[in-house]
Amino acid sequence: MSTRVTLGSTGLSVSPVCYGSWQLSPRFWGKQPEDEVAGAMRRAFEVGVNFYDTADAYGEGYAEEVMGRALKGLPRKDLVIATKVFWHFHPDGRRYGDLSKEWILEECETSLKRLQMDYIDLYQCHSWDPLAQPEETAEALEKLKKQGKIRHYGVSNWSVEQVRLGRKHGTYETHQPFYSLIKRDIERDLLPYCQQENIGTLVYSPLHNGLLSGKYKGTESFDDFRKDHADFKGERFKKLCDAVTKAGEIGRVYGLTTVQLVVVCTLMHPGITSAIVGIKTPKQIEEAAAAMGKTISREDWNKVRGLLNV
């Protein structure tokens, strides 16, 4: 029997495991082969796996679109899916971000047409946009739940006060925050106020892009996005893969992989819904959807996270 949490006020029955798309897009992560990543979408359902999140962001529609093949022929209403609104995309490469009424309401027909969908089970505000009326954001998120479009509508990368004021205005049910065991900032504001107003969460990034898979030495160079971040570079680097290494230990007492170990401590805390892996293979959603349902002790669980405050 696959496992299944609620998101949030939204009742929504989704799985612990979300996949995630934003390896699809190419100026961050460069391009992949999409005949493996629709495979993969396909295996996370057979692994029990049926909460999917994208973004018109991701390749300015790119994901949206494989997203749409990969899943067409599955049953639609055993499926979650998510996605975003906020950058205003040009032709000749321009974009800014947005989230008046016009722009929500066109822009979120564009994201139905590219999944191939007849409604968006969870429509996300990409970011904060500091020139919208929060009233007008909402009003756009309202009419489109009224229409049937989307199903519910949530937030990511909106600090507490933003949600707070979105709050007066409509009704947002989730928020998709960064967080990873080496970066929990988020653990001293936005998640106690997410669980005191039961908002669900689905926290991206939890692998940290994947320096906590476990694959990694600390001598390895990249050429997409992480060449210029810090946590991939120099002593920082070897610190914490050596650091990552040593928390894998602790998994594989428990039988679990470095990934595995990292999705159980993730979820355990109780603030946290869902977390979205990001997945390029089949391989890969098998060994993050075995997670699902497992637990460490509360000592080891503190120990792996005292290891990951580098």
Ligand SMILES: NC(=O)c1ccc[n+]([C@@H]2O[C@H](COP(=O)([O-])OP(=O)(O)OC[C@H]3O[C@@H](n4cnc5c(N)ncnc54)[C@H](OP(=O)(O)O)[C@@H]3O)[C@@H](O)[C@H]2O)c1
The other form holds:
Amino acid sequence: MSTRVTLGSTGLSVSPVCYGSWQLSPRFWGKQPEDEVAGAMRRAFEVGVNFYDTADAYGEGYAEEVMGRALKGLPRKDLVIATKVFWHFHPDGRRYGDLSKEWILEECETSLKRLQMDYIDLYQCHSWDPLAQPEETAEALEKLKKQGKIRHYGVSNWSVEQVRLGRKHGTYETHQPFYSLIKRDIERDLLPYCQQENIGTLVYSPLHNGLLSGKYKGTESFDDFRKDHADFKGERFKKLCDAVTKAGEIGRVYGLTTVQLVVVCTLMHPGITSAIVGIKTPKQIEEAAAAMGKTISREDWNKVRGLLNV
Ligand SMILES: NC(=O)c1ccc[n+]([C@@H]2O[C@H](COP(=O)([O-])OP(=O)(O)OC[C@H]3O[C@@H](n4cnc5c(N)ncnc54)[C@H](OP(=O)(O)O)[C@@H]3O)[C@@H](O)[C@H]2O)c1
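We have the form predicted alone; now please give the form predicted in complex with this ligand.
In what comes next, the whole complex appears, and the chain from above leads the way.
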């Protein structure tokens, strides 16, 4: 695994570890110290990460704003910035899905302002909007591309059939699905499809929202969104954490921490281009970035997956 990979047909050269900024969504993760997160964003670049994922919806624009401030001053041409559109949100908290042409064109302008950038490298439809005509969504994205406001566009959370339909109307070049070593469902259909079509895949939640970091024993309780997550409760949480501890021991042989082992195993899948790791602190991105370029044996890769098949 190298420290730069090509993101499918986009030709973009990206780091296999992508910086994830959802942590700046207070309603999911609670309030994070802004300076520390901004510091982590800058540290990411210093430790070899050039790929950043955000979304207009993370903290209703907050994550994009912080990213814009944090990355200002770094050479723009050396950064690959991915953001998303889908949620039509209002100051009073109302939000609903919207991939209409009007909303996409309006929201892209707002994202550019918040990011303080002239263009977005990768603009992603955050989810599937059943009410939008695939033609109109693609028309809006093509228009933005022609205007030079976005360089490429892709999707997130779409099924194989939804991508197939979308690609009849537009050049969607990437996919951002959920994937963790605990939940690998997309290996059956979406990943082979993307591989076959040369669609770049940037998977989200590779640490299973932190559970695969190896720091939890299975007895902790949470005050963020994880308090309602079935994998972070009761016997299942304990069982998963025990499995992570066992799997982590395999990483020690290679001098890898559990986080690094998980990132390495995720990225060794040939259908996965990048793993978006959600980051709160500079130390967290340093640790994840140090996994780039590393690999383990086929036998151990299978052992890790076997142990985490809980
Ligand atoms: N397209 C979508 O619908 C979608 C959905 C979700 C996420 N995403 C993107 O994918 C990114 C990653 O997903 P995610 O945040 O769900 O999950 P993740 O990467 O699986 O987990 C992130 C969490 O793991 C812990 N962590 C990270 N690095 C660590 C380290 N080195 N040591 C110990 N703990 C560490 C942190 O939480 P604690 O320290 O609190 O444990 C962090 O909040 C997001 O930031 C976002 O950009 C996209």
